[in-house]
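Just the one chain here, laid out as structure tokens, in the form predicted alone.
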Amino acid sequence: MHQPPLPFNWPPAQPAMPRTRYQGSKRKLADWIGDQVKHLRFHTVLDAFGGTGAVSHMFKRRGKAVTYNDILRFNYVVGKALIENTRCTLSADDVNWVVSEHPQLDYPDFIERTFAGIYFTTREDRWLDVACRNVRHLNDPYKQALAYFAIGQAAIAKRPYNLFHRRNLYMRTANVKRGFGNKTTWDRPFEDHFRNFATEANQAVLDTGQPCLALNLDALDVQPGYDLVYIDPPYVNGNGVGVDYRAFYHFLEGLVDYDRWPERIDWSSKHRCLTPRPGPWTRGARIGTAFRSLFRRFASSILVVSYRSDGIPSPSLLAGWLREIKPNVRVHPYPGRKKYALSTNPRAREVLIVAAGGT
């Protein structure tokens, strides 16, 4: 394994990770997570469940060689745009190209036909069809990734609960008094959101001189050999119900796999989700086995686990399993509160478990 450098005092986090409303993002916790491991010796980092890339970006800013991984295709594209990418940004011409219709191109209407009245208005569905077609004409894969990031973040911002878990466009369009949400944000044009997120994505691109990579694999298929492995899997609550990010963000998966989208849809579902693909990380009965398998696979690395205090398995059980392979295990409760859109337990807290030492 690579011999890591001595620990050092990390500088303030700049440039900042773009804003996101993606559920479970560690953007606000990333620097705190970094503080809990800054005394340890490590250089190469695997973010095994990369998600929004917030933790990967924090480690990248601090000069680590980061490998971002996520099994979801949209998330992988985010990792490619903000972690693997070191120099490429979207120019004003690129942005204008994505948001405009071009007479030389034929535009499909798949979203407009398939998702009519489900998530967005007819005009917004048309905008998405056009933008997805235009992105594929950008001349660089990193430019394409940045553009998909901005389109996806715009779509999330315009959704009630910031999810695609139900057919609820009416919540935006009904002429009623509202007790939640931000109708101004919901109704802001896609183009405005896209331009803002494209700007933020550009500002987050940086080259630290260290090699970074994005992968699109199951975490258990990633090859071991990293100094530190950060593990932030989907959360399973006390009732054994897991957060299925593929179900919550299936629409974003389709956006980045536009040509194959029709064959991936479960056409019997009311909101046109993807055909279910259950895995161990969303099932209480199987997640314990998955955790232990992952710990054993990366037993030679420093293991850092993010979870919730009311989760299954419990943090104490996770710490016990880690002590079977690591001599030094510490549990760090996050001192503040982090709210989730659909959480029903106000007492639950974020917990970080750091396991180090040994071989």
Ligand SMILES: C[S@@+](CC[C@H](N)C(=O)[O-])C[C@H]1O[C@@H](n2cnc3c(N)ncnc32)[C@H](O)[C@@H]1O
Given for the second form:
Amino acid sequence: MHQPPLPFNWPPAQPAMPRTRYQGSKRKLADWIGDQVKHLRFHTVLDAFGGTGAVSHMFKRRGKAVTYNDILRFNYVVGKALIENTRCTLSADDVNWVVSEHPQLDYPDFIERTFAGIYFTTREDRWLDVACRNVRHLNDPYKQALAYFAIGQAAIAKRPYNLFHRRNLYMRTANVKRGFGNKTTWDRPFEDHFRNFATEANQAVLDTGQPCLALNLDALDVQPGYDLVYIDPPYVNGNGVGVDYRAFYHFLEGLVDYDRWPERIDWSSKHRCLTPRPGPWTRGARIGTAFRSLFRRFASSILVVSYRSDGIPSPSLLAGWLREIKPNVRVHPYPGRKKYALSTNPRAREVLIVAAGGT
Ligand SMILES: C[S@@+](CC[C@H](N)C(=O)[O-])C[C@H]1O[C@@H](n2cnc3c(N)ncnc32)[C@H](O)[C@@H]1O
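In place of the form predicted alone, output the structure of the form predicted together with the ligand.
Then the entire complex follows, led off by the chain already shown.
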């Protein structure tokens, strides 16, 4: 393993990671996570469950060679845009190109036909059909990735609960007094959101001179060999129910795989989700085995695990498994409060387990 001499040269925490409403994002905790491991010697990092890329981006800002990974295609595209990408940004012309209709192009209407009345208004569905078509005419894969990032974030921002788990456009459009959500944000045009997120994405692009990469694999299939592996899997609550990211964000998966979207949809579902693909990380009965397989696979790396105090397995069980393979295991409760969407446990806390030493 490559071991650069200490002390590290920590660049300032700029450029910033874009804001996001993605479930489980560690954007607000990222610098705290980096601080818990800054005394350790490491250079190559695998962010095995990368999500928004917030933790990858923090390590990238700190001069590490980062490999981002996520099993979802949309997230992989985000990893390409914000982590692997070192040079490419969207110009004003690119942004204008994505938001305009071009007479020389034929526009499909798949979203407008398929999702009528489910997530967005007819006009908004049409905007998405047009934007997805336009993105494919941008002449650089990183530009395309940045544009998909901005379209996806715009779509999340406009959704009640910021999810696609239900057919609930009515929550947005009904003329009632609401105790939750932000109707102004929901009703703001796609184009405005898109322009803002494109600007934020551009500002996150940086070149540290270190090679960074994005992968789209099951975490258990990534080749080992990193100095440090950060593990932030879906969280399973005390009742054994896990966060199924594919079910929550299927619509974004479709946006980045537009041509194959029809064949991937479960047409029997009311909200036109993708055909479910259950995995071990969303099941209380199987998640323990998955954690232990992952720990064994990356046993020669420093292992850093994010989890919740009220999760299955418990942080103390996770720490016990890590002690079987690592001599130095420390559990750090996050000193601040993190707000969890859809959570019913106000006492839940974020926990970071750092396992180092040995091999
Ligand atoms: C808690 S989120 C990670 C959040 C991330 N640390 C951030 O700051 O945004 C868990 C992520 O794991 C991904 N995931 C689920 N199953 C996976 C698997 N088998 N392999 C890789 N990624 C997976 C999900 O798509 C989701 O983005």
